[in-house]
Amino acid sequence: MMTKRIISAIDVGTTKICTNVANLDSGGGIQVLGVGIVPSHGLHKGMVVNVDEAKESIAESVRRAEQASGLRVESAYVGVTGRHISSLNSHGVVAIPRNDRLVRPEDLKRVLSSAQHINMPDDRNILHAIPRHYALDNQERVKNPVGMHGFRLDVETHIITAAIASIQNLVKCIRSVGVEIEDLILEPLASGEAVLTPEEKELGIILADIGGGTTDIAVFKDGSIYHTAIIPVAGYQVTSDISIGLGLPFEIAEAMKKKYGNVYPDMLTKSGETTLSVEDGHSVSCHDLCNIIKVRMEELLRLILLEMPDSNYASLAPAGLVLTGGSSKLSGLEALARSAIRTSTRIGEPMGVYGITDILHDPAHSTGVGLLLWGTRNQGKPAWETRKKSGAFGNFVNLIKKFFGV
């Protein structure tokens, strides 16, 4: 199969909207050809309240995105977020009923369609389905089984699920404005593309990705997806605690956070600010500020441990914790985590691919980025190709296909 020489990616958030053009050239790299970003509208904690304004928001983001690179965004892989997104880990096993007892890949797609025979409401289906591991007869943490014997063939599949009426929304703003989906990828799985190594995910990983309006976690372990949550409470809420706090309009809080931000009063204190100016000829302690900031970043941090699948954190995930996101740029987030979680803690800035690529380096296009990379290295083989013809997320392609009359 042909590989696509044009990807484009839409990073459709909470606070902002970014649309990716880029390039692979032919040896496999990503260039960046344009980027169109824009203030988000119509969203709320990752998930469409107002289909109008999402779409006006979406169009000029995908407009300018064209406008830079000179070229139609035709279709699109684009990232999934919301505290709709639910997730587990299913195992699912089958006979290998041939003589040669030979593994092919045919068997691969029937153990992951038995793992995803799962008890799921009406209103949700199955968004990925990623194996983790296979075992094989006796042996256990085979991760490619096809080409070898056995009788028995297993796997750990991490299963994820989303609220079909959130995706439906979702969906309908992309189509409306002349963009195919290409696949629907979980934010967090994107943003640890671009963030993370294969080193910090063999090890074992903490990823949380803080974005406006959630907070978006994914834990790698030996190689591929262990867990993912979302947890709602990002960059939103800390500007509405500075506001109620401190007795400023929205806006003015959220530039307050921006310019001044820091989890550590002392830390602005000793340069000598102790008061700071606001747009309306008001002025705010610094300490306050700061102190804000802190304590709500300390009860973010508290939620992300209590997401944990397992309460030993540290040996679940020895290489420690990445913060990404545009929330992770507060100023001393990092000393905090590592402090409060006792943990190496690092904050994780997109990397793998070059071009118009300044505006990019930087925490708050990780899942933009990420989606490139997940598009480029799945291509040929997107999550939901795989599983179009059969299996839950056949039947969710073919209710979306139904909604629109497609």
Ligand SMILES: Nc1ncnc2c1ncn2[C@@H]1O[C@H](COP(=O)(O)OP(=O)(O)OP(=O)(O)O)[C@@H](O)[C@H]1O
Given for the second form:
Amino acid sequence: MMTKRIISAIDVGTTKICTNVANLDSGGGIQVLGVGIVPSHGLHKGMVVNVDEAKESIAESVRRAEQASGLRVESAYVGVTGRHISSLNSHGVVAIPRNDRLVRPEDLKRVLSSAQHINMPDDRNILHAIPRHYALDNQERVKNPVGMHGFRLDVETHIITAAIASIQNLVKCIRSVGVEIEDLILEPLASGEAVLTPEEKELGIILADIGGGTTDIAVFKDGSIYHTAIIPVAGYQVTSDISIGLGLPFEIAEAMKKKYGNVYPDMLTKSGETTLSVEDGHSVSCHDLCNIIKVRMEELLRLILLEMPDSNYASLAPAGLVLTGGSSKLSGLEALARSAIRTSTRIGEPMGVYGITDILHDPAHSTGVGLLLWGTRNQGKPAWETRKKSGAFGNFVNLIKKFFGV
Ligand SMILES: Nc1ncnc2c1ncn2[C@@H]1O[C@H](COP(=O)(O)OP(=O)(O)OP(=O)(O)O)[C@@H](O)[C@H]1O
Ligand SMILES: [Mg+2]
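Starting from the form predicted on its own shown above, please give the structure in the form predicted in complex with the named molecule.
So here's everything in the complex, that chain up top.
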């Protein structure tokens, strides 16, 4: 398959929409040519709740990215999140029937398809069916069995399902601004592409992208995805707590959080500041502001750990925890997380692209950059072909086509 040279991505976040346009250079590098960031409207906890408002925000973000790059955004990789997402690990098995017992690409498609036979209500469909590793007869943890010989082929997959209605609303908004969808990608998978190293994924690592409306979790192990989850709690709730707790308008609470927020109340007071003046003439206690933030973030860290498939974090994720997303910029969060999980913790900034990237060097843009990386890495690969054309994902694409007439 020919690789497309211009690639675009749209991160439809709860607080901001970010469209990135990039060029794939001849060496496989990703050169960002244009970025369009606007505040988002019509979204709640990662999902479209007002199509007209969301459409307008997406259109403006796309327009800005087109203006910056001088290129037209014809199609894009788009991020998906929200509490409607669920995931499971599923096993598939097929026989290799031919005399030569040689595994061919069509056998991979068959075995992946067999792993996708899961019980699912009619209003859901498969978003991703990612092969984690294969086994051929008694040989386990085979990464690519094509060309090998055997009688029985097994696959372990990570299956992510989504509510069809939520996806339809998102697809409708993107298509209505004249942009085709290359693929829909679960946001923590995209963020993982941008902030984690292959070594961390091999060893085992937890990623939490704490955004405005959702905290998106992905656990990687043995080089592939092992667990995903979405928690509908993030920066919005922190601001809301400050607003209610200190009697401030939401916008002022948001500004105070970003300027003075710290999960360790003592840190600010030690630096001599005990009261903070607010724009409208009021003043708030530094200790109160930070204490409210600390309580909410401790709670969120607990929720993240409750989502883990194993409470032995040292063996589940020897490489530790990486926090990213706009809310990971809260001062002191890294230390608070380290004491909660008792393993190494770092804040992840997106890597792996060059060009007009100054604005993208920010944890809030991990998903947007990751969508470009995911799109590039999966263009023309057999796994991508398999996902698009066969099994339940094929039905899913057809479903979108049926409803939107494309
Ligand atoms: N310096 C900062 N300190 C604390 N919080 C911050 C800071 N900068 C941004 N935030 C918070 O980050 C959140 C936005 O993060 P991000 O841009 O990753 O979210 P999003 O992608 O729009 O939303 P989501 O992924 O949840 O749909 C907001 O709640 C904002 O208050
Ligand atoms: Mg986000």
